Amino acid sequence: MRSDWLAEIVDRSETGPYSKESEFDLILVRVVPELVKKHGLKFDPEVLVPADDDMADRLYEAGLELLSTTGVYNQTTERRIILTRDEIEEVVAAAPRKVVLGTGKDAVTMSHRGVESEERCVIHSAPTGTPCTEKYHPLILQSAAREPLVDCLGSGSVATYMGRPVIPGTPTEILAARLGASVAREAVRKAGRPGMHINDVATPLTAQGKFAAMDQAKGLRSSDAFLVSQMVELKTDYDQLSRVPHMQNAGMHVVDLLTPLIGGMGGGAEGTAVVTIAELLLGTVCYSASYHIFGHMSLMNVNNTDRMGLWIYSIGGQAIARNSPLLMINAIYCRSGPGTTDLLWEVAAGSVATTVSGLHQGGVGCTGGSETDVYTGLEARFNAQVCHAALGMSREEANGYVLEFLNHYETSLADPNRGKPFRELYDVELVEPNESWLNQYEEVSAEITTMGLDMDRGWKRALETSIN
């Protein structure tokens, strides 16, 4: 990739056809139902984790035919970025196939996973697009943090500074990013794991207060990462973009953020699909990401654990693993809360789909970020067994679980259980689920493993195979 590609990036941004924002989506609107016609697209709602090599690349040449159709949208500059095919591919060849993640004993490589693969998962764990409490912050990232199984941290959001409103562009915002940055190295400290990589501060909104949190001592370092996010769809702006080559400067990783809606302007199932990879390729070529978080859901509901939301991970995840060597971990946002079977089932559901399709695994979301507190470390270690577990099942095989895991929670859907906040779930002076809540995981784990799914060995036979 040339070294100049942003001065490049920002020049198209300046001298690219003007368009306003309606007329863009406009474009959108049109160009993906013409792409999801032309390569025979059919989202099936009892195939979930589809085993069609032949389909999965024909939406990988979606795609890529959308982005180099309709270029990126700058809302900064209200011009297009236009891109052409070659120069996309170009971009996307160098992208790196495996990243270290985290310092010293901690450290851990995340590399490129397969459709089917036995490799092992790397596990980043995070209150997902899930607020805290200045209170409870500190503790939730505590729960997670000591999970054996959880690789790397996200820090979360919080949107109060000493009880007061952050405001983006205002000093609370620097501050309170500084405060977030340090409580998630306390943390892995207070783990144990002092070396784990952290991937992003969500609090602060404004490339400003993304660097405010950089502080090698106190905060995040040039082995951590910030998120550099896409605008719906297909979109940028002069704030993400400038975070880049401080970032790179910095030697930090970029996590390239984008979270394409179900129901929007990509419309269903098949046309959501096409714009997701077209933004996994926006990511690459403008953020020279080092992975990215695939994160799709539902315009009405905040969530991907429904039928559409799985087909998109799995033949998404498999489009992009095969035709690729980009880096991609999940978001399973649920509608159900922590403290519910519910959202252990839609977790599973999600963990099964994404793993034999070559995603990492990226946190759980729970309420859809509706609610306060509501995330607690059980469902990081929850998630990690199950994903564990299913490492080289058969896309057949993994069809057939995420099925029977949705029988146990896909009526809840329109009306799901909220669960119960962090305070009501763990012990919060000793950092570790109540009885009741361990009681849930253990059924739910019990049930899965008289399913055939291994939740007692299959993580053990992972490390095993990874120190090997």
Second form
Amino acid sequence: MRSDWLAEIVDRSETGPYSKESEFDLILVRVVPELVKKHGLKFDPEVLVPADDDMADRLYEAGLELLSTTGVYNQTTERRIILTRDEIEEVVAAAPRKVVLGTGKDAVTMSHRGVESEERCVIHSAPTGTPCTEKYHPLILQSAAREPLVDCLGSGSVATYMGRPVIPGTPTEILAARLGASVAREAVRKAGRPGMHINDVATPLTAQGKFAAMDQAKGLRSSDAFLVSQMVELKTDYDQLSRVPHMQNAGMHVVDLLTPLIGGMGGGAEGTAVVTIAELLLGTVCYSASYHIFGHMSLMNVNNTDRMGLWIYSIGGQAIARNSPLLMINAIYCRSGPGTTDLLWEVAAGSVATTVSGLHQGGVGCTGGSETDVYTGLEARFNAQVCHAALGMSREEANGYVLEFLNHYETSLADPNRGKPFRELYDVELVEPNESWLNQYEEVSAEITTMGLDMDRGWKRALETSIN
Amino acid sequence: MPLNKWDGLRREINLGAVEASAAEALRLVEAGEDPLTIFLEGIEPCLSEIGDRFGRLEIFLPELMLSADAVKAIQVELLPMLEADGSDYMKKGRVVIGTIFGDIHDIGKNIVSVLLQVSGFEVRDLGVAVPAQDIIDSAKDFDADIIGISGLMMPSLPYMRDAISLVKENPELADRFRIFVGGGPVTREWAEMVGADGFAEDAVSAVEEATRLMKLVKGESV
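Structure of the form predicted in complex with its partner chain (previous: the form predicted alone):
Whole complex next, starting from this chain.
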């Protein structure tokens, strides 16, 4: 990759074709269905984990064609950053196939995973998109960091600082960012894993807020990461782009966050999948991402555990896994909340669909982020166990499991049980799940074991690794 | 069974066929239909149905946007006739709309903006991350009747409350503007608590809410 690529992105942002944002949206709305038709992409609600290599490759081609047709919309300059197909392919080919996350004994290597791969998934965990209270934020992070199968931590977001609202661009944002980072650092230290990779501090919204969270001793380090966001769909701005050179020069990992909306500009499942591929390529070209958060969600329900969401995960993951070296983690946005078996079934479906399709695990977003403190480390443990159980599984077998899991929660998606907050599910002194939440976890784990998945495979594998 | 006289128009709008929709509307005028009746009986029920189907995700945003584009094309053709007839159909009200400071999500706000426009409202869309005072200033400048504020992220809610306070604590502005709010973390209870005049759960109900607020502006019963 050329070292001056970002300067070129700025040049094109200043000189590319001008268009109102609504006009760019209309271009997408017209181009995406044409690509879906041209490449013969078809969503089958009964085959959520397709074993169709050719369709995965056609999807990749459609995404590449979309990005090279529309370019990227820069909201700051209201111009399109035009990229040629050759340029995109060149940058993607040079993207990292593996990265080291974290430092010292707690470092993990996240490698490109293929379809149906036995390659171990790296497990990230965090209250994904879920706001936390100042009081319980430290305990919530600790509950995830102490889970042995969790490899990396996200720090989540808190809306207040000392009881006051966090105002972007003001000292409260800086103070809250520094506090959030120190809480995350303390969580991994208390877990005995001080070098664990921390993948963001989500409280600050501005670039200055993000960088206030950098602190070698008490905050984020060069072995950690911040997210750089895309705006829906295929949009960026100078605030997001400007984060990239700073992080590159600090030696930090850039994480590309994309949240394509199912039912949004891309339309249904097929079109949203095309947009997703284009955005994964965008994050590679414009953000030089170490890895990508593949975080599509329903426009209406803010989840990706329905049939369309699971299909996009699977076929989109396969398209990238088969045609590029990119590293992806999921973000399982669920309708239900912790303290319900529905949540665990949603997590199981998302975990299996993504594991066999080339993704690593990024964490669980309970209630689509609509409630506060609705996250616990137990769903991270469960996510990791299901993922380990699905390593090397065929897509046909995975499809059977996903459909079975879906049977347990699909009818509740319309009116989900939002569950309970952390304080009602954990002993807040010991930071351990309480009996009722453990019972639900054990009930679903036992049922999944009966179906034929080895829920202890992750533990066994960890033991084998330590012996060998 | 004979076709409903609006079927052709509705079919073209549903297809998002811009030129064909405008042509069909003109054909109906030539056949003797009153332009206002075309909007009230032909287009509004069609838009309402499209909005409902979108709400159930039976159709998706592209179809909604293309249909809206088709209706805009009809508006361009029929607006001079409506004005010549002295109709104020396309002047249902003036709305300033934006995503509040602290938030960069715009898709919900954009949908509301489009649906308001095709429903006969004059809309000034301020974009995203708009400071509270800028919304008020734009509302004055645009001579708005209604202010619509959107926010998807919880940290943006204090700014939404600030914008409402700026209006409600100033008697001159409180009489002048009606405010409605919406977005992921916004509930009807929260909207009432902070003094908003209206709340919209989704884009379709936003049009209904704006229509209700315009009745309040005009002193009509709701």
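Residue numbers count along the first chain shown, from 1. Source: prediction; values computed, not measured. Just so we're on the same page, rigid core means the largest C-alpha set that superposes within 1.5 Å between forms.
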query: Core-superposed comparison between the two forms, Arg457 Cα displacement 2 Å or beyond; finding: yes
